[in-house]
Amino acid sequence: MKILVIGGGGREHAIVMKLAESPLVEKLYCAPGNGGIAAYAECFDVKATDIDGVVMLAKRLAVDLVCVAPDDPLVLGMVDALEAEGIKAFGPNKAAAILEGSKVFSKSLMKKYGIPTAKYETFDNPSDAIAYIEQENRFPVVVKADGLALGKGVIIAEDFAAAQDAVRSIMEDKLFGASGNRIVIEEFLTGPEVSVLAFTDGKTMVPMISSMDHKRALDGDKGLNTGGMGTVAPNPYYTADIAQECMDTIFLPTMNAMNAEGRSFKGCLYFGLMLTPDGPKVIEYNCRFGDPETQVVLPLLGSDLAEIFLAVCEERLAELDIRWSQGAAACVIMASGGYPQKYETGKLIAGLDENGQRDGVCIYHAGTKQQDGVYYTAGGRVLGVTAVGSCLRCALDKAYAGVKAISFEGVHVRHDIGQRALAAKR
């Protein structure tokens, strides 16, 4: 098969490298790709959101399958456009991608079908939202922009003044653009967070290995929310009993609810969960592979990813026996200094070979460009240094050894990735 992967970050690099292992794959393409992806796939300078451009490229290359990895093109309907031209596409169509595209839709769906989630209300004007927060008088409180915001459209407000500021900055100052025209005000849940990605063809749901993301920029879970500073898998809080409970109360009910709404979901469905004292609850859905969760989940996949993509597209996922490795994986993000706020790019990266890799670890490029065989920083999150080991401690030690051997000016790294997971295991 010839496969085209859409996107240009660490998640797409992980997908490309896993597809490269498949005997079914003859040729890999990526649009737009990045410096590291270019060593494994032929890259084309077509934006991930350029639906017409991607369709034209897929036809010109005569690809057998397109994997649409990022949220924006899925929500815009790229899968619909590809399928209209008879091109197989892995990912949900526009009607199903609304599960991530609108938090108001996803919360309403959960309420309608009894899927456990935090108590919430939705608002389309700031004064009503502020009046509701004042009336509830429970803090911290969570304020979410309705639409896509690069994984950053959530503010946790510790008191009334902060909540007021959050509402105004999202709705009036348009901190997240038009995504903040409507907001969700949600109760603050407590408990361990778990990310579970699942393959689904609308009939069968196959959860992948669980993972734990580290969203805050600084050690000790302090600082601003980011797109993710590191991940580990599996998540020790996610026991076999909890996995079964999630399958029965969340995963299958979500698949069935989307079918009942005429929005059958095919692709990768991401469940952001909180294991509360009252049981597992959904914090958020994503309509695609998580980033950087993919960077620790796919290295543990023992089955052929291309075969899985094909089975999902052809609605025969039930035929596959999907296998996973027994070990653990850890990914540490090397980010530009100042991320997630202002940062500089174009810094020379030392410590990588000509393919942008390093022995003993797998380097997933999130924001790099390559010039004359040398790599430079080109984004906020630059590299995901991933290692697999027989235990989580082994994987973390290998990942951090890899981080130490790579450098660029102003590099920012969290030094405590996986520490909560290790503490949970004791």
The other form holds:
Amino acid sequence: MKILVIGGGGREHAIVMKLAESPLVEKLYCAPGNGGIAAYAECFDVKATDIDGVVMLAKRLAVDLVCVAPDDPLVLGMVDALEAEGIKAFGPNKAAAILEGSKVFSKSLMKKYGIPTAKYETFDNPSDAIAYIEQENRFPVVVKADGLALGKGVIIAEDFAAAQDAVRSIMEDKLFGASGNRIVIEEFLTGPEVSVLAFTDGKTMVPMISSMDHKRALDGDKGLNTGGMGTVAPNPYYTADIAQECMDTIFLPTMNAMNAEGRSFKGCLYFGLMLTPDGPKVIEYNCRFGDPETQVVLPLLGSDLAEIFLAVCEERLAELDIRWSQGAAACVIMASGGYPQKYETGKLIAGLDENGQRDGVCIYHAGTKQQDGVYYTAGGRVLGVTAVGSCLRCALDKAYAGVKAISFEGVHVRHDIGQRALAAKR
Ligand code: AMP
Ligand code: GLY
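The structure above corresponds to the form predicted on its own; please give the structure of the form predicted together with adenosine monophosphate next.
Then the entire complex follows, led off by the chain already shown.
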């Protein structure tokens, strides 16, 4: 098979490297890709959101399958455009991607089908929202922009003044752009967070190994929310009993609800869960692989990813027996100083070989450029240094040893990735 992967971050690098292991794969392409991906896939300078450009590229390369990894092209309907040209595409169509594209949609779906989630109301004007917050008078309260906001459209407000500011900055100052035309005001939930990615073809749901993200920029879960500063898998809070409960009350009901709405979901469905004292609840759905969850989940996949992609496209997922390795994986993000706000790029990265890798770890490039065999920083998140081990501590030790051996000016890492998971273990 010739496969084209759309996107250019650490998640796409992890997908490309897993596909490269498949005996079914003859050639890998990526658009736009990045410095690290270029060592494993031929990259093309076509934007991930350029639907016409991607369709033209896929036709020109005569690929057998396209994996659309990021949220925005999925929400814009890239899969529909590819399928209209007879090209197989892994990912939900536009009608199904709305599960991530609109929080108003996903919350009302959960309400309609009794899928456990935080209590909420939606608003399309700030004064009603503020009146509701005042009347409920329960803090903290969670204020969310309706649409896509690079994972940053959520504000947790500690008191009324902060909640009022949050509503105004999202709806009036357009802090997250047009995604804030409508908002969801939600009850604040507590408990450990778990990310579960699942393969689904709309008929069968196969959850992958669970993982834990670290969204805040600084150690001790302090600082701003980011796209994710590190991940571990499996997530020790996610026991077999909880997994069964999630399957029965969340995963299958979501698949069935989308089918009932005529929005059958095919691809990777991401469940952002919180294990509350009242049981597991959905914090968010994403219509795609998580980043950086994918970087710890796919290295533990013991089956052929290309075969799974094909089976999902052909609605034959039930035929496969998908296996996972024992052991654990850890990914530590090396970011540019200042991320998630202002940061500089173009810094020389020391400690990588000519393929952008390093012995003992797997380096997933998030934002790099390669020039004359040398790698430079080119984004907020730069590298995801990933290791697999027989236990979580072994994986973390290996990943952090890798981090220590790599450097660039202004580098920012969290030093406590996996600590909560280790503490949970016993
Ligand atoms: P989201 O973009 O929806 O994943 O939200 C980002 C982060 O905000 C989540 O990972 C949670 O840590 C937090 N969050 C979102 N919704 C809630 C909620 N209802 N209660 C508590 N924390 C939340
Ligand atoms: N790591 C969270 C996400 O991919 O949205």
